[in-house]
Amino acid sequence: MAVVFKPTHVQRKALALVKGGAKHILLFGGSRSGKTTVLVMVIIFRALMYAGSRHLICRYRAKDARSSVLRETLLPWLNNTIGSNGYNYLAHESMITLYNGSEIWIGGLGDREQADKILGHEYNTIYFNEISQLSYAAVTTAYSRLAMKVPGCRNLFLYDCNPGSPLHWAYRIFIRKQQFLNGDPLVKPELYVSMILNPEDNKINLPDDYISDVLDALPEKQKARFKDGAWVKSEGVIYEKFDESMILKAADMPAGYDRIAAGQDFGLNITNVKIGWVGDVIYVLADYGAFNMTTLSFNEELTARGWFIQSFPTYCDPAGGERIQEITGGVKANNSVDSGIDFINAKIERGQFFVADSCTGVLSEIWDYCRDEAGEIVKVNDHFMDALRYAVFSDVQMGVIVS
């Protein structure tokens, strides 16, 4: 017998957002608050309602999307609602076909082959799960795939996350109602809506001691994030002492620089960060990132943006191999991770490090760039941080500026 989804009062309010006129809907909040369940049920309902429709659930890593969304939420609810005979799961394709011809795809945006595969189709719904791990470039690249036309079906973008820092792109867009790249007000703010769901709102579906014995026992920052759904710096932040006083408007940046350098990171999320020196002080002047773009095309885009008006070295990820030759002024970077981080931290502590407010890539990562409990750097959303370190520390190693 099919099981009827019985949402809590707060979950019903979240479902009401989906029925409104917004095109972008974000559910954020603490751990085990029911965000994923709500949005998965929305996708199931839409797939059943509109025969032949196609829907995408994506995360940074495909394996995480399969374990946390597919196996823990999507498949159990499909079994509960339409039964195992009502759908077919093709594991090698990470795709579910329903009895009415609708499809639900599951994938990751952090792997080039996976990204090419899932972004090769058009969809009626794209659900970005745990967007605190996704770059703005990755998400906006997927935007063009919300283009499938099914009569009566209003195409939607869905998002969820445990909130990160207040500099994250989602906070700027959904909470501040600003365009991420320039800070201007959203042209159509009514298309972007958000709602907070916390564990307390989903208490009826949680173990009796989950909030009191698990969440309340967390360190303060983690408790603020995973219990209260607050946008705060992550635990173990590497550049802990970086603060908003170090973010400068264009008018407050120096008129000229003693020298300029850049750092280049390769990969599916390709990034470049340009810095300038005035004496011993570092200024992060500009950054640019793209998703699933070739190195040559990326360099052409930088050139079109006037990136290389001055002549300066671009210190590239040494693992880039032949791609380094495709970057203007490209040379191998010094990839001493801990030494580079220590140097930047020393600059921050001395008040010798500033970032232009237009550097949205650096600013979206710097407060979430952290180490895990084992002391290892969390390799998610760190592409601008790598490029920044290549620029700064490699330039220092040239022996010109050593303070």
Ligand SMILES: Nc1ncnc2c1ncn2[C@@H]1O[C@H](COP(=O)(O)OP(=O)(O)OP(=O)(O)O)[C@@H](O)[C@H]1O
The other form holds:
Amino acid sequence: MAVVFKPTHVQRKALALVKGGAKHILLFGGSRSGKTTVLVMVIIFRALMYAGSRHLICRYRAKDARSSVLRETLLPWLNNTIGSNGYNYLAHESMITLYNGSEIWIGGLGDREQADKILGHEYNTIYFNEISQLSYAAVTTAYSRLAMKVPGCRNLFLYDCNPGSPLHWAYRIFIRKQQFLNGDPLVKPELYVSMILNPEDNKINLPDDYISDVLDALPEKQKARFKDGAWVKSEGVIYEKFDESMILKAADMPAGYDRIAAGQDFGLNITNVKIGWVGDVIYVLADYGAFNMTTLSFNEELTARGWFIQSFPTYCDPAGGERIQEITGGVKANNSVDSGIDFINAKIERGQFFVADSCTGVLSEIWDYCRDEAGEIVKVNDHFMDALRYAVFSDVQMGVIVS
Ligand SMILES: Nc1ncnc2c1ncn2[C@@H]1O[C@H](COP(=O)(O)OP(=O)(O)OP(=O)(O)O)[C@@H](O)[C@H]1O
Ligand SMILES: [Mg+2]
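Right, the form predicted alone is done, so what does the form predicted in complex with this ligand look like?
Whole complex next, starting from this chain.
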């Protein structure tokens, strides 16, 4: 029997927001609040309305996109709306073709092969699911792919997430309405809109005891995020004691440093963090990250940015192998994760750790870098955190810095 999509009151508002003329639409809020369902419905409507159009749904891990978006939401709602004869799911392509020639692609931006595959096409809609896990570099790399032309169809970026920390890039752009990289006001703020959806608003579609027995029982910070949709530091955040008073404007940074070093992380998200020491105090001077870039091009980009104006060691992810030689001043980093973290935390607690406000990569990750309930570091959105640790701790370990 066909099930008709009945939007909740707030989903109705979200639909109005999508139609309202903005280009970037973020739905954030607590868990099970109906964010993904309404955005998937938007994609289905658009795919049906504009024959031959193409839409992408992506998140960090392709397997999460397939389980939580494709199987739990997209396929059931396609079955409800156009029925199983109205579309064809090509599992090996992670792609759905509709009877009118429109396509819906599903994938992950977290591994190179997947990213290359999905970014090899042009789209009318790109929906970034759970952006708290995606780096700003990954998202902006996908921006150029919103280039498909279908008459009458206004191309859109859709985003959803459970809120991250108030230092996360999405908070800066959508809530504070600032450009991510320099903090200036957005040039066209009207193109960026966001809306909060909470589980309370979706009560009708949730098990009776979900809010009272599951969400109300969460520890305080998790409850703030997952029930109330608040942008707060995560539970188990590793650099818990870092606070906003440690973020310095350029004018408040020292004029010179006793010593400079950098840390380099490799991977699909490639990052570099540069630090300076004055006595025992660490200043994070600059950071740069890119998505899906070769090490050589990345180093050229750093050079073009005047990165290597001084000469200093760049401590690189020891797993980088031959790539280490492609980085100016590249040497193997010390990769003792727990000791490195303890060292940085001790610096933070003693008031000996500062970050320039231009270091958007480090800042965007520092309050979301956390351990899970089992005490394991959550290996998501940690690219600048690794580079920072290589920079700081390798110097110390090699006895260059006596602390
Ligand atoms: N309009 C609707 N009609 C029927 N069921 C709905 C509707 N909206 C949401 N649901 C159901 O509510 C539940 C939560 O919805 P959804 O997955 O969209 O929430 P979410 O905000 O994306 O959650 P999460 O934060 O966990 O990603 C799902 O079981 C979904 O099927
Ligand atoms: Mg969701």
